[in-house]
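Next comes just one chain, in structure tokens: the form predicted on its own.
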Amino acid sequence: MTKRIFTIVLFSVFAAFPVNVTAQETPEAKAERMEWFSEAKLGIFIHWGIYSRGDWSESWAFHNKVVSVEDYFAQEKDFTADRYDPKAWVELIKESGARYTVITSKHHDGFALWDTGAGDVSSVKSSPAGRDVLTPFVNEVRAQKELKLGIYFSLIDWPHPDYPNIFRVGPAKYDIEKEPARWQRFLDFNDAQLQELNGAYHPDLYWFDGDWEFSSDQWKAPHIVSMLRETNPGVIINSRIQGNGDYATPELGVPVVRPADRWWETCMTINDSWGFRKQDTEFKSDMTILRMFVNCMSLGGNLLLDIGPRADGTIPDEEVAVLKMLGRWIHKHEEAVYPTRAGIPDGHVQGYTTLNKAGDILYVYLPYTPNETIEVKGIRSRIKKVRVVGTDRELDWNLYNDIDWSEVPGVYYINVPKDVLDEHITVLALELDSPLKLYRGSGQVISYND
């Protein structure tokens, strides 16, 4: 196992807690700060590190005793990045239709992808890559105007000699309450690395992970957020910093009901692994991925879809194909993706839905082939036109049981011929005569008929 010498770079600013520049943030100001995130819809997650040799999972392999710490870190010798093309990565991400990307700067194993001055465990100092591989990627992202940069950072660093865990390379596991100075050394180490990332890259988003092992007070989470926002006030921070973030992050599953948080994303793998795994060939189908994406949109959230490049920097063909498929579909249906908001509750139509910002266009996503018509009920607003998004086709419909004495609106039956169907998910735009109003009752019984 490579010898680890951790050099803690202390900054005088860490001695005092900086002012929380968002403590008095109004709801309106936060909504403005979160606007790009709410409109992004799709992000691409990248898990890349020494685990990308593909034999075991990232970090958890030694945590769960699948492999020894020594054998896990022996993978460093294969992290060459000799076929790494950051420009090609970013071009693929842009082609996918994603509006942001999140890359692992450091996972729970402590292996940093940039030239950190706060330790010797990095692509520069402890791998044959021998160079900073994060900065070239960041530079390519910044060259794309419509792409936002997110940086993943693990709060935990299991092998670090000052981290109180059984995997450290130093003395025995300790109680942070009994050895506060040692715990503070680790917190200073984290602060130093975050200060480097914030100063060098000024990311649009931080994606924290690993907060579950300690409380907000123990992590000094408010201090971390304040420190980052002191020089990067517009930065968005995910929920995994003990309740001090901006948005929720349900993992590996689209919620059944819309989360209580106004802003949220689901992070999802393309197969069953975050990082590259040689044996994992359980890739989700195009339709499965696309359904998940549309489902997230219908509930007002984003999909953060993960790819796992190999240690040499190449991206598996199966993952490239999925991103290209998403790009084709999103490009065709762009009006029903970026400017939309959450749709209507279940029960009104058999399909996913979203609304445009004005609320006078209801988008209906059909992940199936209709036998004849699709039924739309409980719509008080009148339909003026039905179009097939991404084409020049308009569709016919019938309105049944539209009775003037009843508060229950009539039911629309829209004809959807097979020759207008998309190869994956067809999208209909229902143009309304006014912002959408719904009927959510249980029906009405006639009490008088003249």
Ligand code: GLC
The other form holds:
Amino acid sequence: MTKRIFTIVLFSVFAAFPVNVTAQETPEAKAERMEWFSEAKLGIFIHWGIYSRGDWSESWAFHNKVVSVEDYFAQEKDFTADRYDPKAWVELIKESGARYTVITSKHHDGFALWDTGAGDVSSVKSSPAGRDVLTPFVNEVRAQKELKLGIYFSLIDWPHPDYPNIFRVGPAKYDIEKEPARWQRFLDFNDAQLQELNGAYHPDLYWFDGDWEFSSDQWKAPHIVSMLRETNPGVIINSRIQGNGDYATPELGVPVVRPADRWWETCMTINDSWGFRKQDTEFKSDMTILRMFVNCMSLGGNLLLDIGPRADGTIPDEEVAVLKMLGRWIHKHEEAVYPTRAGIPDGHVQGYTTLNKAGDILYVYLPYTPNETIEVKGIRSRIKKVRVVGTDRELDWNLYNDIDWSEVPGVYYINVPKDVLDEHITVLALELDSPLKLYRGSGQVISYND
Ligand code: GLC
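What does the same protein look like in the form predicted together with the named molecule, given that the last one was the form predicted on its own?
Now the full complex is given, and it begins with the chain already shown.
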């Protein structure tokens, strides 16, 4: 075989069987690929589709037979997007302090927000909006240097004729083991849509959803991942693709203990719904949202906070207010947000904690008004200075029981006067004389005295 023919053969083999470019990825290379994600801390999730008229839940409403499929899809005629201002959306997201955003390109109902050539259910072909509403958003995101783009894509497409089921209970449309060609047709349809998204937007992140209905093998999940990475090698993929992703996605709850996964993100609603719902006025308070955000950071993760614009493209005032509130707090406390990493275990101080990258600043977040002092114990490194982040104030302290014969470090009592408090969460920067060393024992009895 001549060299040229060999090269062509080799190339065709690789083209037919795309290699998973991350299969051999070293832990260091993965850490580098994940770097922007671990520093981003806050993302804004957007659920937008025909369900945004606000009467019923996104997709689940027909799947659970709360409403008929016909009535659910009749909502298409109200998806006008006539007050949609993608520039204003992106400015608001930027103002919130978020470093990434994830938008639904298509939920489990199959309604695509872009001009898909793979099917007819889209904002272009089946709604009065009559246009691609995803691309203008992507363009605005791309115009902002500091914002990364995430695309949500539902693997499930319940109403699709080749998808095996539409309702949660009741007989399936068909059995994929018995009709593999029909199932493959559906997988090809998903692939075609993903190729469109990948080619047009080259997203920084894919946020898959709905993997629970089939296994990794059945979805051909490794193939999906390699296909996307072939032209978008740095892309980050969430976990909802049957174990083939890069990071974990606990939903609607900040973990209690630090997750075993190095990278994770809690997705969270502001009220009780992902998509806009007229009846849902259960908005979480500013303090609740902020506590959840700081709690995620303290455990080394991100918060992906959801907004649900209406079908006309307007964002509910309550959600706008929450994003602006986050923006005020984050911009004031920037040094204690982006470059931080997970803090220390419970028991050393009452409050959430994070560390700077070098490990010699311990940030303490106080979601309460301290009565006189806060107590910090079990810190072997010495505190040099205590600053109130976002202000020019420094605080003084007393150190008690700093005993030379004892390996148990003394206990700091830092005075926190009321006039340094933030209206939401006050942040103290404890500057240390060395990277933080903790004492985790249970005390010591005397061995000598002087
Ligand atoms: C769930 C739901 C869905 C929502 C998503 C967001 O998996 O199926 O409605 O879009 O979570 O995290």
